[in-house]
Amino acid sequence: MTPILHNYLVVGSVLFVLGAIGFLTRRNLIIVVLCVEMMLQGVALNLVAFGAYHRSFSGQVFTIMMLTVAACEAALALALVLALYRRQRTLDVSVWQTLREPEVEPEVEETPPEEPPPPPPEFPRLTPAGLEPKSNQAEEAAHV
Amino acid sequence: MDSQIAEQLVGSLKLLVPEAILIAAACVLFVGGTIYRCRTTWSVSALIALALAFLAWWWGPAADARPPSVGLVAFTPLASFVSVLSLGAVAVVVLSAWNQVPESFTAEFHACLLVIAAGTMLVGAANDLLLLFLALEMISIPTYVVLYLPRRDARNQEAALKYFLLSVFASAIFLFGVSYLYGLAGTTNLTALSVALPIQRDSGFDLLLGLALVLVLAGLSFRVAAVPFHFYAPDVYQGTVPVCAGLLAAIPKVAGFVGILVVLNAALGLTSAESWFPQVRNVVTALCWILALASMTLGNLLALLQSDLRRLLAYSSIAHAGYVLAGVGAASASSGSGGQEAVLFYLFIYAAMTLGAFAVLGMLNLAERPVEAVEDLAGLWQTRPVAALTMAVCLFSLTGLPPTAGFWAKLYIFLSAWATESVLYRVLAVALAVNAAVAAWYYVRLVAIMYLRPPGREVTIPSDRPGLVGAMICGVFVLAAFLFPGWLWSASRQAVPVPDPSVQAGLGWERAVARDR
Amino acid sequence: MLSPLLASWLTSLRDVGLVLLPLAVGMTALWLLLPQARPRQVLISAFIAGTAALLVGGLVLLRGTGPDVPLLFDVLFWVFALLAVASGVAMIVQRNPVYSALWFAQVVLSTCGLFLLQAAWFLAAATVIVYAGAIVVTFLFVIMLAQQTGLAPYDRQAREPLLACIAGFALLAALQYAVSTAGKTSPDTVQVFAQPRQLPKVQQVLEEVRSRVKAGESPDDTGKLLYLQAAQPESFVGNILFQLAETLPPKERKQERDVCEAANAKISRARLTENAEMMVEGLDQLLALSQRLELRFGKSPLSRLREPHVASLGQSLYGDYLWAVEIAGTLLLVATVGAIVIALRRQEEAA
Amino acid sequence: MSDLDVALRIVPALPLVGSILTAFLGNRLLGSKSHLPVVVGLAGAVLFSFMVLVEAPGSGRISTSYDFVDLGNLHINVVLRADALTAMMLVTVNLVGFLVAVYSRGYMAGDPGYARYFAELGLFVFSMSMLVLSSNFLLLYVFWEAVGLCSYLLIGFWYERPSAAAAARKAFLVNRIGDAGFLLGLMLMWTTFGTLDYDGVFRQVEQADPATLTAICLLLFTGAIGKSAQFPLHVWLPDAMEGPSPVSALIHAATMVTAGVYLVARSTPLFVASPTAQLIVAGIGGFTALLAALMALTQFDLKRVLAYSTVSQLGLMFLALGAAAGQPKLAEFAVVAAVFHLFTHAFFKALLFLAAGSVMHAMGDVIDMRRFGGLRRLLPWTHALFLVGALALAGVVPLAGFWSKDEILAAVHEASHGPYPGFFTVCYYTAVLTTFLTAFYTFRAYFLTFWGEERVPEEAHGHAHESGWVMLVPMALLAVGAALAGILFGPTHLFAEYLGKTPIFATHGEEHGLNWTVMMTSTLAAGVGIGLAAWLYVLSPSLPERLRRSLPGLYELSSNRFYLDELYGVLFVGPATMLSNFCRLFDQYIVDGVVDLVGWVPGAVGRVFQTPQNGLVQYYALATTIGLAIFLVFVVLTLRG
């Protein structure tokens, strides 16, 4: 194995076992899906990496499929969420576990404390149009 | 373009008619399903488009005298069982869907059966990991559609969520795996790859091959459903609708299997009496070991717990993953054992006794009399007398017993693992025939309440005649293939895939000369 | 019995501790980082244990290229790589989904930048437009569709962030030790992997067959062994010289195709007729062959980027792998028309 | 084709047709002729056996039929077979079935399930011929399972009673426990030898490891243990009454639970070679004989004494099967006692279910001892034959029951003179008490239920009659059979004879007169347990009650004029009772609690794994990425440099 070959392998699974921990904890259906396609792009990486160092195209053909299947899996994938969306009017995962061992009880997830607001954005005050601004004037003056 | 490679894909189109069939009927039922709308129509066509297939199939050259594998994809024996596998199966689907879905999606729903039904022949006739990767999305991606079309309540829709994000999950493991598996040869092309790993002799290379193919089997085992990777089965298969529960269980079961065969034997040469890789072999038999141990034991305790048919059924699917996991590994722990064609012959089985049950609960779970709990089947003996005897003997024959073609199936399992002559597999042999008798606890209280239970409720049920033609086609099946397991038998030993002579050939020269340096 | 296994186990424990303590930090400041009511103080210092796990940590695991990769490679793959994973990492911990697909579109970026290095030219395009041009685009569209309201409690709470990093942690550690492994036992015996270094040794097989049947050994037998019909690329030395010869430009291709042939059909004939110069001659054309292959693969990566590289690609999509892209085509038209049943609001549902 | 590979056919496919007829004819078209199609087929079949019992030994020859598997090294075909002990397993099996599917005409007249009851009994009829017709141990197997499963629909025939239906199932699952062990041993029986088949088994005995050979006979003997109910798998056989009573008299007593005797004398040369084997075999027969007969001394459900009475005899023929332990010489001595009293039982037990069924429905269905009696003069025939039942039962001489048994007797006895005399003395005396005890309660059933005063409780209607000529005649058919059957084969040694042409016995042992102490014995041990009742439940009916309410006082029993009979009741009744009553509870206590145990713990067990199941779908995929890591880990570790 080559240096550069082993330094994508590295990079490769580093995104896929990210992607694997985003799947697992994150609750938006949105970003569960996005972390699979993380996934997905380390197994990319890998196989454009093994595609260079045995000078096939195998590689990247297969990863021009993997595209194409991740492609059509997203398009399910949004519009189930929208589905989904319309029925329960979240994209928390959690609220979809009706269906279980009977005899389980169902998890109930703390609620996390509301964290402070963040401040309102100070914008930068900008004239209105058509007033004319007063107070630079004398200092526009000063400067000119 | 080089006329090499126009000769071989004419060539190959040849063999690929039925596929192409189904996927123009396909075509031909999502568009002409957006202009009409009629229930018959186009489950007729569905059926009219299989039965194409089959017949293309069956006038195609014949299974010994097509050419040999080059490209992606390979006409084996193997391709044709699986053909007529996935055939026969999607065909009982499409006959017990008939009444399930919705008028206005049945064009749709029917088409994404086909595109199925193409997907998991083109699994049999992989010999790519490309292909092998696409054609296990042929089944996913209609899966997930047909998961969601038949009723839009709650329930289903969390199925079918559950089902395709943990699919997608395990498809992502799968294409890890796969990825360092066409690293490690150099190419995706499995005939290629059996050559070429071989004679790879290097101590590091071991671990990466076992990485990749535990890689490779965690992904597949998710479409088996084997324990750990089973947790979506009960609560897909008690969301969605009874025949989408009896596809899940059948088609993707089929498919995972057949593509674990296909990669371990391009891997490890499970045929070749002598193993490439004896210790990564031995990790994988170990594997296997654990998964059908854990799978068997799991899901048969578990069902003994549900009160819902489906959940019910849906471990018990997960218990028989268990057993066929038992046939993989005795085949993974010894080249002799026959654990190959007694998985093959457990599948085909499989899938038509677990399709026939599901297809009779769906018959009865209509709207007015929804068939969920265990308590609703009572008095079935009564009030349906011809599907209570096709429920009856399915779940016989899941559970193993004689006049019914499942005994068989357990028998060449059991055998197989008996015959590696490992301890370990001998225990495991043991654990099955524990496994078995555990089981019939469930199912046999399941045809108690059947037959010996006074009928629950008076509901004028209306006859759903395709539903039960595709259930009865599956308890004769299962009757006829217990008299008659010959056929089936020798037609599962030749789909088992062995090394092309010429191939071996060359890597027996490969091998002297790896030896000699 | 188990003393000597654990003992064994501790020594490859302490062989991987390099390996396994950046990787813990790294998970342990991941796991601080997701998503949870934490204090500010303990968010920054994870962020910047975080940041150190990750340059040590690519110290550590990553490999010097070597002289013949010219420098500019070398920083390019660093900058990519770190920005990937510290793209990622930003993904998976960010609360506000918004964020997260722009931090993911991020991720795409630079991993096309690493299929940029690895001379893959027309899939970094190709994924640049598809990922972060199409997908990442829709997926914003349905967040702000669905959440138009500020952070949702379900985002600010991961679920089991703990076992999940340990799991990912285990998953990760025998990822990276094996591959680490896989190169550092045999750095210059065998290769581990197959394909083009394995030239030397189809010569040198090839030159063992020729010096057997000028020692009079009967062409039959040698053919046999040698096992050259080319036309069947499972063939180990036809395997070999025919994919290299495929990733050729198309014009040498047809050329270094056609010569392979005609060795070949020589060596069929010598081995019919055991005819032995005949023989010798055929397996002269197929050394020269994989001579002058080597050659050409011997080049530096840089000159690889000069090569037709899109042509080629085509070739072997819509040669080899012709099927498969009409079975994409087919999912395509299946996802098509899933997504669009699912997202169809039926009448009754709307009335 | 000869003849007789005609014949063989003939006879399991005569029923099987009529079974299906029946099936797909009966509801709708026969009506209340259901039954022809079985009857006729039955009747066929009856005489077509017979042409099979002449000629059969003489011929020696099997008959293939196709090929049924082809598994690579394991090769079956159906292979009938035909030799002796075939034969005459095929006679009993057929003619009781015909018998008992006679009676059911009537017995069963106006049943809503008619037409199904007799397609099942066609169906068992048929799987239980081909289970004795099979020439290789798979072959067996699979009916064995089929006749377990035509037990399990005949036991539930009345599903609307729960405890019908519970005694169903639990038939099947203690059976199952059996078979699971069955299969096993044919496992090992492949692996060992290669093949399933009989002959090609047999061949190779010699060359087997003894430790392997008695595994696989204790493995087999498990499956017999099931089928036959002995201890510690008999307790669904008194449940099983919940069925019809010809069911009773046809599937638990006459045919499907000699299976396991059948099966264990078709093995006799491997039992041979294992003397370990035999001994337990013998143990748990002679056990099992004892246990239920005290089981049944306090039975007060007609048909559950029999059934006690059915595993203990059962129990009488295990022993006799062990009893060659360490003499091989002896094999085949015992094997043909044992399967002499399976041929004799099948007829007494049969006919003394079908009297009761004709009890049963003269009463309205009750079967409680305790709610009729003295029905001599209601039901006169009945009571004949039942009368000639339990004398044939009891062994009084010179009824069927007596010879088989006091062969049976003879051969423990012999046995005693082996290499393990404590061992059989002690099983000896077991089967001389069992003797006694079954001479005891038969009586005291046939008494409570016949003599005394007239009782008829109020389920009948007040029109409580005898039965009519469709089910009376079988039972008398029964009655000469159990009458004669044993004077006609047992001192003429014709039975032995003809049962020694079966191939299993390789080497014909010697001749064995008849052994006058034991018949002596024999005749005593019954002769006082019938006096013994007809004293307690006859000429003083309330002793029984007074015996229970004097015991604490032992002091009136030395002015007692009945001081003897007292000491009597002491010496033998009180025991005796408290025992049989310590045996139910036990039964119903330990045995039952240790098979629902098993049935409990694996729920147990699942609610523990049940945990992760909670529904959230990332959980899933933890627990799915958690074990994956594990499993990288393991193989990480496994294959590392």
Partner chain sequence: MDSQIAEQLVGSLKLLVPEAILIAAACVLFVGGTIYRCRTTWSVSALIALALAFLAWWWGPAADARPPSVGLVAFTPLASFVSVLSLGAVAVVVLSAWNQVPESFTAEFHACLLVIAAGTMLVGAANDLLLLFLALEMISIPTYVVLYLPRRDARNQEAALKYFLLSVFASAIFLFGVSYLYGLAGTTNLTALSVALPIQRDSGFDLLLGLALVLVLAGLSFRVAAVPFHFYAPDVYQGTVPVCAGLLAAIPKVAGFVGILVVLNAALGLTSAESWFPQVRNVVTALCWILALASMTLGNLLALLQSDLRRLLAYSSIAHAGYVLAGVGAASASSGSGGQEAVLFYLFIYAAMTLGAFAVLGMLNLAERPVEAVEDLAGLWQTRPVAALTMAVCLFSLTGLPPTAGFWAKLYIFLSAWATESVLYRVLAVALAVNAAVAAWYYVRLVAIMYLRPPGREVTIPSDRPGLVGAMICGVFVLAAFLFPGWLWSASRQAVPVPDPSVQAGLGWERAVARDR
Second form
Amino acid sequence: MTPILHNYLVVGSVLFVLGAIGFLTRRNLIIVVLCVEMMLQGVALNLVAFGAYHRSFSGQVFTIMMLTVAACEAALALALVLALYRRQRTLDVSVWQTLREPEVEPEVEETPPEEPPPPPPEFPRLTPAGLEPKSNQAEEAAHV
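Right, the form predicted in complex with the partner chain is done; let's see the coordinates for the form predicted on its own.
Here we give the lone chain, stripped of any partners or molecules.
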């Protein structure tokens, strides 16, 4: 493996791993779709790198087909996100537990009750230093 191919594979792998982490940790539907697209771009970069390394166009051709399917998938995902948002007025993935199969129980995340924030500490007030400036009215009265 040449160093150039190694660099491409590392960048493609980093893209894929970052996309997978984002897919598994985020709750916003739009961010989840973008993370899937980032994973596909990492795979596409690896395919093109291997195709160039083996002096074959099969990686590039497969990447073009994959990007075409990814564009269609992104359009369908955007339409699905819009339809789901119009229904529930939220993009949080955990709200969509009702879309599961009937025999599967929905997962409920228990959120701890919110405690009121502690009152801010009262700091001692310092007396102003120096002379207070004269007001404009006192200066005008002195000039008249």
